[in-house]
Amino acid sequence: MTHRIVVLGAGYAGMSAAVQLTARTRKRDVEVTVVNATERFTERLRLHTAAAGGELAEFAVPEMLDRVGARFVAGWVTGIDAGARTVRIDDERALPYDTLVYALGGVADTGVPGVAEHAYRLDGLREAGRLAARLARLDGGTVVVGGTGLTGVEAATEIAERHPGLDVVLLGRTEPGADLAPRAAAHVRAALDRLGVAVRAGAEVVKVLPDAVALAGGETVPARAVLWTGGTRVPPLPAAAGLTVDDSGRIVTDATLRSVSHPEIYAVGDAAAIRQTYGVLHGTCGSGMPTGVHAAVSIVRTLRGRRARPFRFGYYHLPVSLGRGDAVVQFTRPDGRPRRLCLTGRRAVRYKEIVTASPWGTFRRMTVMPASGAFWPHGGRFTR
């Protein structure tokens, strides 16, 4: 009988899993179906560019899946019946599966009051486009970027560069670049100063208002637009289906990326709590794509009656854009801690554009020769 594999999500991890599955099961009785809300592939690591008003390349998910022989289903996933092994779509369809790959990723954490109602988020192209349209209409005033992590830094510098008439304020609890080595962190701070971004480290947002953000201690910062980058969470879909999840809603997996509670379900990318010797992976495309590849390999090995191998991943570098003409690349130890070595300026820009180029070329190469998995240029090394 045909073994039905359903992949939920067509992002970096989901597409990596789907393409690898079809490349490795061409001569087997296996059907691969990918469910995604839109037909366009979203380059999440470039959403800050789209939010500032930049144009992104368009890649059609159905075209790539048709090329490799997978089926595409457009729709929002509304539920998973783990007992019946079906996935419910918003048009009331129920898709049966024998093996499920959960790759729907995460969304912005809207736990702070007012974020959901009054702040823009980088949850997709539509949301990024809404902020871009808002910024284009502004003739002055302040734009607040909430969250001093690297996503906030990339967004603040991009907005400041493309909209020099706006005052950009980057605020959060930690200093920008706090996880980088001193030289790289100093370059980040210099870029923010050069672009006129006002930094408010040590600031805790307690509420987002229609025209301001309220800080702990009673101060308010006026804002004509607020972009929220203060953390992510996984929607409650896995927990509602009865899967074991962690405190952030991520599916807890074993070493082969199977759900610890439902072994017919694999979790990859931002939606998976994948433990390594140094801790749980943090969500990036650098680790997301290898998890998709490894899940596909694990599924194929299982179908062939062989034991799946444990997933092992080590980080290699952390590229950060600082507008279009500047960047920093922090080289790291496998556990993500920074090394002394880093690249800055134009050299970092060239390096970053190579290693974070669109994964479309990688997907195409997978259709000819399945990825071996030794070195992953988007961010690390992994073995399978």
Ligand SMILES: Cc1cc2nc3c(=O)[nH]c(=O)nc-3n(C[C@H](O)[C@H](O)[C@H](O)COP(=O)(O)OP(=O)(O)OC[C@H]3O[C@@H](n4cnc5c(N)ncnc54)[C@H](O)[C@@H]3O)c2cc1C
Contents of the next structure:
Amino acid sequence: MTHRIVVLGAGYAGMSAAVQLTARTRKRDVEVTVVNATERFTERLRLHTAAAGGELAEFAVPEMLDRVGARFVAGWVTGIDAGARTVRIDDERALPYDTLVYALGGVADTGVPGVAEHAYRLDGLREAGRLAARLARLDGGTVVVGGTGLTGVEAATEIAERHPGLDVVLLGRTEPGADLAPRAAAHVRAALDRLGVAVRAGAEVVKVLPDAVALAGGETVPARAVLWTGGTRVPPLPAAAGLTVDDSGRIVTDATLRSVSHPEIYAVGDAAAIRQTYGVLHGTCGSGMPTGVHAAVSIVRTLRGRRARPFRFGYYHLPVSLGRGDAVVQFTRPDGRPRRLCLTGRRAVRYKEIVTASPWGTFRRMTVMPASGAFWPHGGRFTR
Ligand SMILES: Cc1cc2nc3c(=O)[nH]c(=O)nc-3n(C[C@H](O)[C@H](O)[C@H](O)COP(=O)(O)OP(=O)(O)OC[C@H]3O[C@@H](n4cnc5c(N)ncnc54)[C@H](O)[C@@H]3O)c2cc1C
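Alt. form predicted together with the named molecule, vs. the form predicted alone above:
Below, the chain from earlier opens the complete complex, with every other chain and molecule after it.
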């Protein structure tokens, strides 16, 4: 009997899982199928560049999967029937599985009124392209970036640099770079000042309007475009399928990355709530790719009648771009807390280019040499 493994999502985590599965099961009776909305690989960590009007390289998912012997299905996953063990695609096709790997990532949290209707989000290339087109049409005025987290900082600096004729306002609850050590945070602030980004820390957005954002306290900030980066959540698909999820909709996993409620389903990347000794992992490529690899290893070990091992991961850096010519790389403790050491300026840009280079090279290397796991080039250490 062929064991059917279906991987949902061909992002960083899903591709890592699929490539690793095929590399480790070539001669076994295992069929790996990957479902993804698009044939083009979405370099999510570069979507702020695309949103500001930059071009991204194109990588074809079916080509890579063909190379490793996995099947590709293009389509939008609309549901999972966990009882019947089938996945629904585009509401009309049903794909059966024996083991499922859920790697559909997350989307911007649209909980604040008006965000869903009036704000642009970095949820995919098409959405990023829509903002790029809007910015290209503007002959002046204010662009508001809502959310002072690192995605907001990257987006605000990129937009300000590419569109010097626009006034960029970055607003949110915390100071930009609040999670960084003082030197790195000061560099972030200096870059925002240099690029003319007006920062409004301590601002609580209560509503996004067609041409403004409304703040707690009654003030409105006029805006010709609003980009929303205020948090992420997982769409209701796993919860609707009856899987145990956390407050953000992420699938709660055990130590080997299986759903705690449905052990035949593994969850990886941004869609998973994976607990480590220091807390639940936050979504990054650096942690997402190792989760995909680890899930693949766990599946293969289980199929061979061996016990899967717990996933362990430690962060070691946090690279943040500040436009094309500047960046900051904050080195961290394994639990994500900042160390004193950081890189800034050109050295940080070069460092970030290397660690966030297209994962295609990593996937290719995995096809000939399954990941060993001692050191992970995309942002953390993990052991198996
Ligand atoms: C602007 C920005 C900058 C970032 N910078 C960094 C950084 O510097 N370093 C870092 O480590 N992380 C960074 N991140 C975070 C990082 O991009 C995510 O953590 C990472 O992409 C998560 O990988 P994933 O595989 O879980 O999900 P994704 O990469 O989002 O992949 C999910 C895949 O599933 C597909 N999909 C989703 N829903 C469906 C559906 N219903 N049906 C079919 N297909 C579907 C999507 O099209 C996509 O291909 C950044 C994120 C953003 C938005």
